[in-house]
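Here we start with a single chain on its own, the form predicted on its own, put down as structure tokens.
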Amino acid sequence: MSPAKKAKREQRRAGKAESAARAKRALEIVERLDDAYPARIELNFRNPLELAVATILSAQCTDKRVNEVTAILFEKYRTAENYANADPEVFQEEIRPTGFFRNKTRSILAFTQALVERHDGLVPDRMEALVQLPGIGRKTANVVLGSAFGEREGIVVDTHVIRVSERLGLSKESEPEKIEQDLMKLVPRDEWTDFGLRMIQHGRYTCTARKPRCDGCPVEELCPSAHSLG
């Protein structure tokens, strides 16, 4: 064997090596973020569509702010054609304190009114339907499919989850949808759902984005990143 091949056949070895063993790792991440967090999700709603409009509402915004916009805003607005039919100037005061709200605005009208036109007001439960909808994306259809329908199609990816997977080693992409990708290969599928609202939890009250609380971190030991950050 020529030293060219014995050089890529180790490196291929080496390579499986470690992706086993990364496989490994992060199924006891998955086992420790387990016993750590409850699975639940911390916007209040009550139906699919109220939790894809606090989901659209959540963006560079608190869970604690949508949930007193909420409060309100779902006793007014029912179904989707009560959205499909708002006033825009109206609904962006009414939604002002998320942020954003023009932008937010126009989401969710757009969201609603092809949920009249298409899917007759109701949310529909597929990952390739819901993608199809203005304002929806990947992250806030893995929010309604799994806290809403029990459908366990993705991971959700956000801005914690995107930190603490870079931390963990879990995946060395930047961009949501690949890490989405990197993290469904080596988490069980019927672990999706919970996997991904503990990792949201540890990314919120342990794994800061400043600062992050390495001390008794129920994954230190598996962090590569532990005690490096601060």
Second form
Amino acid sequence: MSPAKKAKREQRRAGKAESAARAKRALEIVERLDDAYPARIELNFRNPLELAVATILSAQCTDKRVNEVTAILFEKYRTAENYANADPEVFQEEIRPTGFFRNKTRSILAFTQALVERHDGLVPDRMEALVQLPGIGRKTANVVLGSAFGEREGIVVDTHVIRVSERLGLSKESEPEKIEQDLMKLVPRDEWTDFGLRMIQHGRYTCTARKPRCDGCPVEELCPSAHSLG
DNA sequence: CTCCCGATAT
DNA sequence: ATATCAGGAG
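Same protein, different condition: the form predicted on its own was shown, now please give the form predicted in complex with the DNA.
So here's everything in the complex, that chain up top.
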């Protein structure tokens, strides 16, 4: 066998070992997050429609504030028809504290109008249908699928998951879709939904954006960034 | 890539 | 002062 071919084979072997080590480390991270955080959504909701609306409202806003707004909102708007027929001027004021209120009003009214027109007022339980709806991107679709329907079509990749995945070295990608693909390869499908929820908990309370609390972090030993961060 | 919104933590 | 907060559309 030629030296060149031999070197190539050795390189492949090393590559396999490396990816196996990466997979093992990922599973260890999954396990530790499982012990450290509840797989819990902090947005309040009682059905898929409420979760979809709450998730749209949650963009660039704390869930605490979203919950304050939806506590009142969900009593008035109980069906997709209720939202679809709402006066935009009035609705805008009702959700104003969540910020981006003009865009969110447009999104929610267009979303619910599309629900009435295309889906008999019901939130669809398939990714393909959800992302066709105005105001619903893949992130919101994954939230609704995973936590309202118990589906396992993907992993929620929001601002927290992007940051934590990068810091933990679980993905070197910058686009959310590609990060999601990397995570789906590393995490068992049964864990997809809960893993996303725990990554968000971790990002909110420990691996925070500004000043991460590496002391007491459940995955500190497994984190390549632990030293360079606070 | 920018824009949308304003409160809050650092 | 300014980066950030469960994003999506143009």
